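A single chain, nothing else alongside it, follows as structure tokens in the form predicted on its own.
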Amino acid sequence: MGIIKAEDLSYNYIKLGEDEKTEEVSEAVRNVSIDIHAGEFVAILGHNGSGKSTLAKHMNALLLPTEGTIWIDGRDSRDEDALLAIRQTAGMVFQNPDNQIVAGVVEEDVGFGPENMGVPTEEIWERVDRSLEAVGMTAYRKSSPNRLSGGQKQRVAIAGVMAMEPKCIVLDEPTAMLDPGGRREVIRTVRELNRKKGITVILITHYMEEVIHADRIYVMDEGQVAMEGTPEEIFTQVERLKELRLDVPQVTELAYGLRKRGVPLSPCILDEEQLVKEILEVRAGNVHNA
């Protein structure tokens, strides 16, 4: 069993109708099972209501299952007694910072989570210690969070979660609120847990270009896994991606448009620097030839 493992798992909203008696069910994620392993960068995509949130929110029992399970780290969500231990493993981060930063002074905010947890003083300074200098926030230490930029927010936000030692990291939509250079901090930050430290990371985004590096991606449509993968296995399927009504990478939708006017290049391009090279080599194929 993997660190996050989902069974059938389905769940719906209720709330009341305009006569306050009847209730309106509405189903946000429905059948779905998956296995997350240890150490693994997942991502999972989808448009907005595809119930890629709502599925989020299950891996440190935010929410609980209207049907089905998931397990998180061997212990069963729905078990009252193990919530303690199941947050202590899956941290999460969401996309606005201001709403997980408490404190006053950064290194106070990384370190509340600890201390809430009863950490003894001098090992709480030491996570916080260790948990800056992972995403970067070192000489930010004794700054206001308010003086920060968007990107550094959510890098506090991010070593918050650290602190408190989780074995995997939840991130539910961290840059949708960030500008396209505070996205790209915030990504590069969470790679290098991943690879470095070993959490792992599951990421809930619909920006395609967060996850070519993933090893694997769901892809969620009207509360079900529609699409399974590696980058190069679902990014190969652009007009199925269409369908879905997501978009791919920049530079996929280039070498898409350029083979399908008979430009011999791979089915599968995920970054400039591949693009390049292999428009290189065709153009000097071409001069060769002539």
Second form
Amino acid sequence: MGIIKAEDLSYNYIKLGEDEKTEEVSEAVRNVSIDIHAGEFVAILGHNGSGKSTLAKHMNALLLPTEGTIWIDGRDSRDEDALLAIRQTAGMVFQNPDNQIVAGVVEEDVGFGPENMGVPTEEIWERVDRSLEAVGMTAYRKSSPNRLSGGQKQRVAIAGVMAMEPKCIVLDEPTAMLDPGGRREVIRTVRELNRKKGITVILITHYMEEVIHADRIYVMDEGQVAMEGTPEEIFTQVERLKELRLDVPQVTELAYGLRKRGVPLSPCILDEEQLVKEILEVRAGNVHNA
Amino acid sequence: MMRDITLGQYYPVQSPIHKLDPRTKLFGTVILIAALFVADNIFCYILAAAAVFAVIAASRVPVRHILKGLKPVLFLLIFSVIFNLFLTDGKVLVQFWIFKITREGILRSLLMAVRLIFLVMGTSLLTFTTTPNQLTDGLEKGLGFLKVIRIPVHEFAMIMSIALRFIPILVEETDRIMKAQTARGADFESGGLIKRGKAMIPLLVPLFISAFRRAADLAQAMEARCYHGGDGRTKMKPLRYRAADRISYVVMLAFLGADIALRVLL
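Switch from the form predicted on its own to the form predicted together with the partner chain and print that structure.
Everything in the complex follows now, all chains and molecules, and the chain you saw is the first one.
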């Protein structure tokens, strides 16, 4: 069993109808079964309203399944006694960088998680030092979060989670509110944590460019897992992705079109550089072995 | 610009007073208030004046800066001086129409003015030398005993520190909404009080909605980081009394004792 395993997980939102009597049930997540192994970098893709954020909140026991079960490091999320242990195992980073920083000084915010866990003072300082180092924010430890850029704030938020020493980090659209520079900054930080520290990363996003390096991708649609596989397996199915209302990067689409017309390009092209390189190779006559 | 606003009146210099534990400073303020109310003769006031000026000197906050803090209470000051001056019975010195000024009146209004001035100087010295966050920490720990009677001290302190963190963010947001609404023809600047008040509605409604959304987000983020109230929580920067704090306590208690002695004996 993996570090996060869900079996037939469903979650219903109940909202009152216009007359405030009838209840409308909307199924945000339906019969989702996933299995994520320790050390993996898993991406969950989906357009807005596909249920990906709802699923993410189950991994931290912020939401409890209506039906089915989810285990985090072997613990059932419905077990109330395990609640703090679960939140410690699977840390969570949210979309809005401003709304998840609690303290007025960077280092104090990073220490917030360990404080809540009751870690002794000296160890809190060690953890804060290590976490800030890991995300490259040591130079800003005395700053006010209000003076940082969006990408830096998200790195502080990641450090705040790292200080809890989780086995796994769930990032719920961490780059949705950032500019392209900040986005790269955050993704690079997350990848490094995954590779160097062996932290399991679950990245929820709708930007495909961010998931090229993932080990595995789940694509969600209408609350269900619509596709599953490695980036290569997913990105070669351009038409299916469009059906699922995902924005296929322009280069990928162009490469896909060219390939369909018989230009021998590799099946998974995600950035301009790669496309330019391959087209030049084709022009030079070195036919790609695709 | 907006994100740089400093909250409170903290005056950032290095001084022994700045370095004291916030609890010590809070206690000192309480002692000063008590001493000023106990004082009823000139010697008590001289003692209090000496104490306040000694602390000001040690704090390295310029006296002019502290005197500026008296401006908002000027009206109250004049008011209480006038009342004490004309409404105290005693040996009449000057009399015109229905007003009379007595010797006791002059003395009492003077003492009242001095009392108020020192009160304001002493308390503003607390906010000049202590950041809002330190103050919150000091209140949390210093009032911790109130937990016994079920007053949620930790929660109040948490609310205060979160408010401090979000004030600049909300100020910035207000600015942004104001610009957005101005761009759509909203007019915040002309008209009388009522018209201007009404003009605030398109500003306040989105601001409140956004503040509630932020609150919900923050609550979730805090929960995700294992926040479960004050029980079992440790501190990254716990408040610890140093030697200077212990000495301060002794000095402060000696000051209060001397003040009481001066009143009783003289």
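Note that the structure is predicted; figures quoted are calculated from it, not measured. Residue numbers count along the first chain shown, from 1. Think of the rigid core as the biggest set of C-alphas that the two forms share within 1.5 Å after superposition.
Participant: Honestly, after the rigid core fit, is N12 moving at least 2 Å at Cα between the two forms?
Facilitator: Comparing forms between the two forms, the N12 CA shifts below 2 Å.
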